[in-house]
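One chain comes next, on its own, written out as structure tokens in the form predicted on its own.
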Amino acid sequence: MILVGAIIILIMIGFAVTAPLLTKYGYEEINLKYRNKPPTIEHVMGTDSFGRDVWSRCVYGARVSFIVSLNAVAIGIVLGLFLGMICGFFKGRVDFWIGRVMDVVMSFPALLFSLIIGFSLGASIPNMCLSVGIPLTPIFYRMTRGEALRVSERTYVMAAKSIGSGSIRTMFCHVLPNTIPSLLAVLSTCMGAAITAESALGYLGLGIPKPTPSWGSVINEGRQFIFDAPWVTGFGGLMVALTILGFNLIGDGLRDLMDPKLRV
């Protein structure tokens, strides 16, 4: 499963980086006399309804969509870990005000906090990488306060105290890296969520300005036309869903990996 995922997120990478060289149309150029047109040699994805190639708006809006969730996940493992990092090693008073706030944020469906977070904010590239990372935090929040509380009572790290190493060091020295392995699995699958989330936000018109495309804005640009055009919102549809697909499968891969239950 790892090595499936992987490959399917590397094409889809390879299509983002290398955008310029795989499109003989600019992703905002327009012609109206192929307004809707079905796929062909000329456009392999056919246009929508401005004329413009599906396909060129496919593959640049890949560069948006994958610099939104890895901006966002970034976000969600520097707040979540700091956080979570605290409240299990130092547990009292500071836990249970951080996790009360936590409760509070995942009692919201995630996809809801966004929207108000985006809409909030206005829509570009670092408000939208806010509005899908901050709904992410109480995952990777939960995750390492788990682990912290697990390790924080390992006889290493009580040998660590005993030898005057400090809260900091033991935290970040002796905590932390244990709890790093149990983090990889969330986090593939939490990249997943971010394209989705993202997506969400593009389809709304909550995600960048125009013209420049990802894949949410392309599927909404041809939702008016679904019945004339299916092709637009299909292979929109089709770049999300490959990509979910491909970080589902890492995650569960490493997932099943690393649990020793799973081991022969």
Second form
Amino acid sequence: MILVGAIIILIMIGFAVTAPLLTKYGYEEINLKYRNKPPTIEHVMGTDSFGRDVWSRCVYGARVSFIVSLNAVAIGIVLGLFLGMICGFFKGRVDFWIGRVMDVVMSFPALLFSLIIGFSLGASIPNMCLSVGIPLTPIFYRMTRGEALRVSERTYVMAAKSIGSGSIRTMFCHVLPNTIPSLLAVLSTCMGAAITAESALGYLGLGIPKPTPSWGSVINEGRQFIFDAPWVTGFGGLMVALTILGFNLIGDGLRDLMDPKLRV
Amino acid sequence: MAEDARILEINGLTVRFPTSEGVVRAVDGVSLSLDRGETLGVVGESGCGKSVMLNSIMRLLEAPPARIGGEILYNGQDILKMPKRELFRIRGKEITMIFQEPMTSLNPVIKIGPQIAETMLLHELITKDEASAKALELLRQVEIPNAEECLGKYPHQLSGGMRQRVMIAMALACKPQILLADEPTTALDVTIQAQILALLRKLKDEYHMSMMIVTHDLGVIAEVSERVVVFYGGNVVEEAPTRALFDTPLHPYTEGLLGCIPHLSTKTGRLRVIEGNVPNPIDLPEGCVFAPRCPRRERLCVEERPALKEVGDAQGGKRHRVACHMA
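Since we've got the form predicted on its own here, give me the form predicted together with the partner chain too.
Starting with the chain above, the whole complex follows.
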């Protein structure tokens, strides 16, 4: 399972990295003679309403989608891990206040949150990373906090303190490494969520400026002609679906691998 | 006895945990002392506060919620009032601790070598290489076979006895003055227990340490300690040189404890037990903590808590003290 997931993701990353080699047409090459044409040998995924090659747009779109989702997850994980660690380890008042802030972030629907950031800061890649990443923070925060609470009750943490290790050191050297396994499983699922969020933003027109394609914008542009040229939306959606499937397979596989009780 | 012979002195230590049902009085006014080079055994049933006392010596209890009173003097300095920096310097360098569960007291994601080296890197100005060379030497001292190989292993690859040896090596890394051992052999099987105890005794002499061993096993006490403190319900009920305690126990609880040890030679049909249970630490009896279970109970026992008083002659400067109206 984990292998299938990994292969899918590797192929997608391969698309993103080697896009120029895989495509015959530029992603913004307009050919008005070939508007909304179904898949042929020449255009394996057909063409969109501007006569642009959908395959090219999907392959180049992988770049934006991956850059945004990787950065977004990185933002989410760094913030979430840091805050969760502090809360789970020090508990008390810090925990209470950071927890309430996280509740506020969590109480906004992720998409609404992204929309607010998108509208107020404008559409650009860094802003998209932020707007997708911040709603992910509470997920990592809660996971890390729970794990940190659990791990800091362990005798080895007490033992670390008993040999004179200070709080910060104990937190980073003894508690943190023991929370990583459970985080890994969440991580890959969140990658999937980030891809979805990115596509949703692209679909709503808050993605990166046109004509640079992302999967979301490919789907969005196909929407108007969904009955005349369903392949545009279809293949764009397929890319998103496959990637999410890949990440979820990795996530499930990792979880099973980490949990000895599920191992047969 | 000269004052400086005492390396650790606990005066009127109380540890309380507020809970929703009431205040748990885990340690309820304990005073005891540890001399240089001495091995003190602390015995008592589960839940009598002995581990809590040990943890408060290291200041490992989280306070709050725990409320700690009294004083714990290490070389005349109160550990409970010590600034954090001083505390971190003492922990692991001058006072160290071995925990009950060797299975969970080593960090599962750090290899043995670096884990032992950590103590030295924290307290001494040495390089990583020197620290790991020392770690190897320590592993040899605690008699671990294939010490080199062991350095690169993870804790889950070792057996319980091996892990306890690693714990001991960690505790000894900076040549501490005091070694606190919280039921160091409880989780191990009997043959390993004997080995670990022999090892502790040997190392204690080599390092000129003072040692405090907390256990519920009188066999362990007889094996290693010179003096014994008997805990009951968060109180010290008897304190005596080991020999004297085994020969002439004065407190009815101590007598009961000794009576509970099964002997191969005696042919009494049933094992003797102490009737009843450990008192609920939320509401300890007002009088003697042992009164509800005591066969020699009288009215005075229920009304007034007996203080520790000295009885008999001091043997070699070691007092025999007991907290019982009847003794």
